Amino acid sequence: MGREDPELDFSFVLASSVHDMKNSLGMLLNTLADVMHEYPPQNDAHAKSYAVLEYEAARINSELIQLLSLYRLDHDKVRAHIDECIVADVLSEQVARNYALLQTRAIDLVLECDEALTGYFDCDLVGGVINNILVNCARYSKSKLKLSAEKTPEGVCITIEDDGPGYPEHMLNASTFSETKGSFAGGRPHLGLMFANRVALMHKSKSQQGFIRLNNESSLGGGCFKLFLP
């Protein structure tokens, strides 16, 4: 009698992989900074190589967290582990994290938030928020970001504006990132704004839910992503 094979759970290995990926992918961004650190550029060229490698390599490493964040998500197997945080200090943890990838760009990020601030999240989801938008907004900048946090009637709002060129239409809306057919128009998935938006509706307080917003209202001129945390 035969032995029945087992239905291959194609999701699972493709997470499986992209797991391993990610960790590959972190020892190389490691090495990377080693080797910057050891060989600093010695012109202009050897300067954008450098930030067209640290770019790349984060890009992707950010892309492959939030798929495989996605997909733990989607299985009910993360969910948001909700404390009372200082704001600034979450804020000040991404910034240190993209240091590297920032001074290489030659990007002026400047950091607004009451240190007394506090809120009512999971500080490791909403980090990994704030990464990616900082990471998708090294490229797009031209020189200046702004990172700052404030009390709204809608909860804790954390906002990221840069100089570059805006947000295109069609990404205006947030409920484009929702889990549906759209999340996918234009042909690009936007792993990113799909996982910020997972994250935002993770947080609920009485009535209020979390959400996110994105403007072209920039006080530097260019784009403006918004995560309010009830």
Second form
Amino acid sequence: MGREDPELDFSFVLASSVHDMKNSLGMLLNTLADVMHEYPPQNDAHAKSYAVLEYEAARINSELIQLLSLYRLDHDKVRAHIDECIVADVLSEQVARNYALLQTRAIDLVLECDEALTGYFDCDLVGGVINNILVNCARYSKSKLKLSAEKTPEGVCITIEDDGPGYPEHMLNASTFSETKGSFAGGRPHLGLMFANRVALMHKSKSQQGFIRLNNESSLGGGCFKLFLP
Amino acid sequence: MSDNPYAKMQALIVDDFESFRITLSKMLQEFGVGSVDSVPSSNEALRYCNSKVYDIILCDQNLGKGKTGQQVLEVLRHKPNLNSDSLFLLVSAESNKSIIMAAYDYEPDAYLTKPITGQTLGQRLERLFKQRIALAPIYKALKERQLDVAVELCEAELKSATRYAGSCQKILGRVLLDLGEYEKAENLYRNILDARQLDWAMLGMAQAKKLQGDTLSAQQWLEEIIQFNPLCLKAYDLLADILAERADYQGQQKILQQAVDISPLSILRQQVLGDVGFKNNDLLTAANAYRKAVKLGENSCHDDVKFHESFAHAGIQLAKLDKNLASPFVRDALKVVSEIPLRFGKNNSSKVSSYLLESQLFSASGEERRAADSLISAQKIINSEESVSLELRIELVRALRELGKKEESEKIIAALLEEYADDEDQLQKIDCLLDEPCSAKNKALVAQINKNGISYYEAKDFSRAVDCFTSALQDFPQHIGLRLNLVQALMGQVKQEPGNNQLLTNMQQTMDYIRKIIPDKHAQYRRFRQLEDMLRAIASAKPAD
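Output the structure of the form predicted together with the partner chain; the preceding block shows the form predicted alone.
Now the full complex is given, and it begins with the chain already shown.
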């Protein structure tokens, strides 16, 4: 607020336009859903085009949300608003959000979570993280995704597994998603993981702090992402 | 599927974009919702809500002109009406709900972020209705004020650790506070807080402490919440209440100012900030806050003519201190008061009030001819009325005084004093026009203020002495003794803080004010002249900057 320096605050401009873009994209996604509903694909090529449109739009959307969240985290406009959440609700909401995407890509998603499992976290921020990883996994997995959650000594653990080629070696190292400039060296900044890491760190109990883990020991044979929330 | 629970339901969609209304309406129809209405504006939404009961209201936050979605909710929840219990889902493109919700007292049942898909909406509605059904007995008990029953039901829900246990914990805490079971409530909150810091539980703790009269502990909890979550506006409000109860109006103003900086859209908070700023004689703060309150009032069910009038008063008072600073406020206030009859009913008393304030505002901006015209318009109506309220006659005295019509105004005051000689309550209201108060209560109050102020002064605690005398200026603006005491306390403070120019300005403004109202024959006229000399000496000793 009240920035006195006369120079253009680029991050602010960026954040405002990201906000606008997100609104337009919302309309675009809805229109796209309407079009697909009214003109169901006639052949495989159609279906494929639809899938690409759907996926890319979803990806832009989740990236924009992330950018906005990162901007806000950075400017101290957002703090994790931590309260009790029903884990199954948060997970199924993200699945519903990506329903069309998963359908067009013919991905079979399994959700495994005790209906009564609760955790203490910011459901918007965590939902954003899950959405982002889901959208990303939808790209790399062949046909299966598994989203699950359980209680562990380190808190509630949310796991997203796929049957794709797995995370590349250099990403398995935890330092990839810490915010050093070096993480850009690989060509991709792994913004999603950086965001996930940020969100995890914002969750603290009296004695513990949240964290994320990546490995390639997915029960489906591909990559495995874990988010721990104390 | 033959007995689809949605079949009997009625839904309302509010969004200014047609394509969005169509999309949502299609989604709801696909779920099997029996009837779906859709409207583009808040006005139409409220009109529909006045004549029809909806089970579901899907409302966009940003509706262009008129009310926002949150303000529509505010109207629906503020007073009992057909749609007090409808499921209200607020839709927005904003992914961070705390930014929008921070400003308001009512929470929607759910908050949906665009883009909305049929799947997310369907899922959310299903969940909400499930929860409604599961918690229906508790809500029924709350509605019927059977609080003991509500407590039992909540405790049972907690024991069986259902998915609604979390919601029940919050309800239980509030009910226990309501029942006066403070220790039980404290235990509940303490158990939660032993595991982790949660702002609502800390807030509950603060409330429990406050209700038990332990305001110091309550204050500590609240300060901790504000540190932990600066967006928790309820904590600011409660803290402001505590400070007001303690008569620490400066502290109250500071906290409210912080809350308003975070969330400028809350009309109630702006109203209170205006009042406390006025009380603290911080007219700039008051004028700013009232101006916002008036503006926000356009779309709010909390609008009140009182704050339109207060805005004018703040402008008029400010003009007495600093014409330049006041001029934009005076200009705005002229517009605001001219619209009072339009907005609050074209009856004679609202017209008179509007003219009298207009007259004072014109006086404040130096437009005497127009001030006199407005006064004449007011007097015409007053003379045609059989009786005129005390409040309006007080306003009339003020308008006459601004125009320098001393004799006329004194005549009215004398008449008022005679008429209400035996009515302590009314006399208290008249005191704001008098040099020395006439009501027993205010006499005692002024004596007390003087006593406190002087004891601070003697202890060389000048800043508290200043606060003490300042606090009385709005209630007794004509009281010369209090103002002279203020000047003297300020002089003491200047000696302690020689670089503080603000004090000097304050002193000069106070003296200017006295100069305008003090009669030559006043008992304290000599003291006034002495203080004037002293002030001149201080001002000339100060190096020019």
